[in-house]
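One chain comes next, on its own, written out as structure tokens in the form predicted alone.
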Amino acid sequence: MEKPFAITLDPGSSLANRTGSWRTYRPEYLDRLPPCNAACPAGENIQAWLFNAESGDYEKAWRSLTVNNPLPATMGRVCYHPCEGACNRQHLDASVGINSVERFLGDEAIKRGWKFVKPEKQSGKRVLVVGAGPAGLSAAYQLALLGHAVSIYEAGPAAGGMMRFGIPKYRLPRDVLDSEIARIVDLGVELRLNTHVDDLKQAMAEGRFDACFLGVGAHIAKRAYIPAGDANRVLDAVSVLRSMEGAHEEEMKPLLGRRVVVYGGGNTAIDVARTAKRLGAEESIIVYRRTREKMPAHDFEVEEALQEGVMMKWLSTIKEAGEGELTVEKMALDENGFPQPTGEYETVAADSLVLALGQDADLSLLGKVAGLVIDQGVVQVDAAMMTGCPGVFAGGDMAGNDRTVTVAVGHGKKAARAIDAWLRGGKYEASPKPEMATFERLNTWYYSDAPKTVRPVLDIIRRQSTFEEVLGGLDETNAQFEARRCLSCGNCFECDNCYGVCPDNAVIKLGPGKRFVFNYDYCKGCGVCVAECPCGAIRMVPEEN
């Protein structure tokens, strides 16, 4: 949480330069990174945006969080929340739901109408964003914010990238994305749909724009071989959840049949594997080579399939396909823990074979950019995300192998950033990140039992039959109970602990908001405020001689 936590003293003060001889060490306040902040793929300030929740002031708490992040209704459904992993307080009950909280806001804001404040000032520069998946619109968002001109050249018909047409509505509402991009466009971007760049650097030349950013997605099936003849319908699980989005006008919902056989382990897989029961599949299965451990899917969302009675072979893989049936080969591990056949068949009967064995970016409009690089379909970036080429950066899928929509998004204001800085003739360099506030820096007996919200979650038949948003969102109580779990690991929240225990008067208070200074006339040393600090928002340092 960004506090001032000091006061600078005149040099000639009694308070200056005085320690006292007796000291060998002096308490000192400081600010350490929480780790659900460092954690968090888009670089939110999670810890703060939790602190204006707790208090009520939603709105404040929202625009806190778009800072970094202008998605946090679609975050809230769709992010698998790293940041919950790292949290502290799992070692206490459980893990504070950032999640649901963050849906809560973004949901609050769609519901209230708040809006994103426009520059005051234009900067003159035009900036072009191929794509309009979470990548690009985070890029657009940030660099309108910073004044420059933004157009999004989208090839597809609507906006949303993997989120509308990768993404099932039962775990992402088309009402709630639609609102978070006209969001976006509001602060003056461009938005122009069915506009395939096949050129960029011609594109960039006819629109006389300054720098690019390029926010390709990964919508080109991955292939595997897999003998079938013409007898049984082998589809990929990209075109299956593209069709569930009506893509096209002539597009139909996938015909699936009643036995669907999906073949991966992603959480694509999953989704397709989902999908086909709602579509009405008696059976659904998904085969898989490795084990459920291995699974590269969420464990939630596999917990999820397997409620709503999709069925799981793991240790499996697919050797042929014949007619309405499959073959299927068992594997074993091996003494170094890989799949190896076994020369064991079962047959599955099936209707339709899905793919799901991961995507690829379509980087055909990059063969006349000078200076890419591009290994094994993933283009190339420094540390600032620029490419090779000079004025064109890159994010999300075409740029990295950790394909999310989190980290899309924190590619997207990193790289607006450093676009920012490029146009204006500098370097983008972040500041450096603070100490981690650990576990064993708090002193956690301050904190009381809080069991973690559990959200609501739709009943398996609805969940089978219907399109309906599986999880549900916290109400506000539950979501300033859960926002007031936090622990404000390595920040000062101003509980007045310091204050109260040291025995020699040695903490002075500033003030509601501006924490505390010591008083190094009287202060010993003795570390209790060290001790009895919650959030481990003080230190013990070697004394200056």
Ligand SMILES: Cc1cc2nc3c(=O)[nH]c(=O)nc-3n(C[C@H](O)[C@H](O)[C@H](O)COP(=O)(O)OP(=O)(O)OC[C@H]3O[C@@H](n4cnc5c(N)ncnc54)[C@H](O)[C@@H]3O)c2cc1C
The other form holds:
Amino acid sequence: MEKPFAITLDPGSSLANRTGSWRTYRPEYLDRLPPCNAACPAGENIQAWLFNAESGDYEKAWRSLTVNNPLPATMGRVCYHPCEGACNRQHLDASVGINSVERFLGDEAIKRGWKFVKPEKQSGKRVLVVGAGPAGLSAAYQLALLGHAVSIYEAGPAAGGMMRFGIPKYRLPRDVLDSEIARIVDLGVELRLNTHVDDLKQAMAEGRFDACFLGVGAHIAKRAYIPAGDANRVLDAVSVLRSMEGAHEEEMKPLLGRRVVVYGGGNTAIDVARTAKRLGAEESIIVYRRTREKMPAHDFEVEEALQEGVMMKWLSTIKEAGEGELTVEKMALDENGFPQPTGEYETVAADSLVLALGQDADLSLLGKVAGLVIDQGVVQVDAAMMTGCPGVFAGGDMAGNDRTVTVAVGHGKKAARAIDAWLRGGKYEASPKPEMATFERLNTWYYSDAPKTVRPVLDIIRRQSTFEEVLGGLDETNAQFEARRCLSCGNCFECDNCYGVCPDNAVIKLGPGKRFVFNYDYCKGCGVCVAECPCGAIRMVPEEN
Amino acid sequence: MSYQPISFYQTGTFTVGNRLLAPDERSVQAQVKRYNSLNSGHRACQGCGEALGARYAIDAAMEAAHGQLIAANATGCLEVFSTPYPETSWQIPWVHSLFGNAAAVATGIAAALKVKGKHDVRVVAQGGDGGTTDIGFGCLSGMFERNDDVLYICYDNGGYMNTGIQRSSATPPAARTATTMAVGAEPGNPFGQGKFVPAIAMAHDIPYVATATVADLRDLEAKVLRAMEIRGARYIHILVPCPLGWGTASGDTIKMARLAKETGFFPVFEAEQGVVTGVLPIRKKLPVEEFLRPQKRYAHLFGKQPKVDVIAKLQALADRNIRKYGLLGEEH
Ligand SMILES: Cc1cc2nc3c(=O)[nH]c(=O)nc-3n(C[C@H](O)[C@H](O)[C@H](O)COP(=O)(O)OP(=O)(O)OC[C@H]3O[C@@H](n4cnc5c(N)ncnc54)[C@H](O)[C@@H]3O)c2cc1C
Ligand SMILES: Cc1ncc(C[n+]2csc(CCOP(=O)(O)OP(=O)(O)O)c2C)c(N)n1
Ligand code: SF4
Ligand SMILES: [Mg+2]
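Let's compare: the form predicted alone is above, so bring in the form predicted together with the named molecule.
Time for the whole complex; same chain goes first.
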């Protein structure tokens, strides 16, 4: 071949030089477990649905979210969001407002009328769910998606459990709850209201059920012995809150009176005290035997109650309920942090005393069920949520001491998957958890500064006199902003960094949604991609030889 | 800053790409079909900042020139690792000059193209800091002074790395090299007067001068694209960490460049006609120690008794850069 002047060889390409042979370590893509997901009692894949919300695909985000939780609009209001407590972004500025984005997606679904997709095939199996609280609803939803015929027997006049008969309206408007329950029922779930199950064995036999899930909650108020004169009104918190549902506010006012004292330090105590305030009580006082730091109620709830004018008496126990007044003994913490009586007394004026000392489960329906183990009022279940009686599963408040809507939803889901496996003659195994995407795994240099979006709060006057919702929601622009604050911990979000920073062009970009692969023919194993991956989705592993 | 930063899309303008951005808002390097002007199979060390910087810069220049680009390349790592005869990693017309005359060779190419009326074909010259700030400096100054239509890119890794890490006039003070050992009263490279070629280029009042690092791709690309909009002599000086010469982990190359910028040790700015027109501000100011400590060439400063006086002198250099170029930005 004719070559130009002074040229004797064709130029060869360096592609002939497979620099991959230099490698002693190789990079590998992986999905690590984001701390939010790890912390979610309902097992939501938060990072994944935020990923969809980031690009504005809210329906996809909602569908991804509802794989694990059918109640996002509800949970976006009442969940205590342990996810946010675990969020890696808190070490940068403030955790991602996961809860507010969840609520936005839930509200968006209601607004746009998104429905669940019915399964194509029915299994022919029948499952009984006892109780239409979050545990029962979650189980029913998952079982229906798996193609089983589900009937919920609910003792009360409406579904929702403590979400309806406990949590006040100013935190969870009932139209929101109604919409989310209706969507589950629309899947073909049979909901029998006013149907109290007294004898589980009988109910199962009569309905020819193949398995059952129990989610009867914990509704019996715990009592404390307080000597009370006839004239004094001593009530329990769950009954007060239950009677709020459907009752006219004017009917409730005389029940509590002008000066209300609530005894207890949990969420329920706070809700009753705030409810009393809204019913026009001039004084609504919480009496608790330990300190504010020791209160089981969440700090933000205590704060909201204080803002509304609820008063708190910490380190105090109620000794006696007399006519129009209570005798309170002051307590002091001993060296172990336990409250001890001091012998100092005072009186507090009160028209009514509401006890909010926790609840026990009513387990009388289980009388004839063989093999069941109950320990301190809690039904014992195995890792698959099955009780000692084969085919009988349980979850929610009755089956644990971590009593929240979120835990109940998680229990319901897990039990449903286990019931499905059990009905097929198998045993449910949870998939193994990938390694954690800890903060140290991230390269946070790459994320823009973006402060957390604050949700609007109802003005204080209306918070003291009405049951309007206190906390507002996000709109589309700020919900998307908030979603985009997610660092996508441990999961590739296609920022192209690995593709860009490789000095050897050894990363192949597969295009939108398809992520990347390494070209090990040329990757020298320098590790720049690992160091510069913002979200910690690459690791280095030693080469075999 | 020569580019419009993306205010907030999860990662803003910091990452190479971002799936949330429109294609035209993404970097050249994010494109599936990018030029890869410097192809795989080159023999640069693991994690070489120079190989990375060269692909970043030349791909951007190719983008601007619609693929019509010729490069003259001085002797040095970039030349040696990319073209062991008869292989080449270059996917562009590329000429190896000598160690000291890349600017002159490029000037000649530009002149020839002018004579042939090929105005669409653009010319770059590139070399290491040795080839630029030392031996090639005369040719470079001439190219500036004549305002030849060449973009000269210097890949500054702070030494003659290809021949075994000897000192250059761009080696920072106190750094250990093969010719400035960490021995004696003043170990490492002596504190001289310094020779910052971007400032010397500015003194020629040429149309465009910029500095960049491999840690800020968007900034680097914007500067190359801006330079390519202009005809005449242009100079871009890119800091490219060298894991071998600096004694850093191969995976830390970009981190080192970032630390150089965030400590103010290396000022990132641009200038037109001899006047500074923009700086890339420090995001989170760090003490210069953060930049020095990971490097083995500075290990002698961090022995049992840290040489606080030397570290303080290096800090003073960084502080002077911060003052001189206003690196803390407007907010500070
Ligand atoms: C005042 C208050 C506020 C709370 N606030 C929050 C909050 O903000 N966030 C949060 O996460 N958690 C909150 N909780 C806790 C949360 O409500 C419960 O943990 C959750 O509702 C438990 O769900 P579950 O399905 O186990 O039981 P439940 O919600 O109690 O539902 C059980 C259902 O079973 C029915 N049932 C019972 N026995 C039978 C029977 N024999 N036959 C048929 N049906 C039966 C009941 O009528 C009820 O509808 C609050 C609780 C209270 C009391
Ligand atoms: C005239 C001449 N003197 C010396 C050399 C040997 N030499 C080749 S590369 C090099 C150093 C290159 O240093 P630099 O320009 O900084 O590039 P780097 O290798 O650091 O990228 C030297 C001294 C040469 N090729 N020609
Ligand atoms: S010696 Fe330095 S500049 Fe040369 S190839 Fe190795 S890392 Fe790159
Ligand atoms: Mg050099």
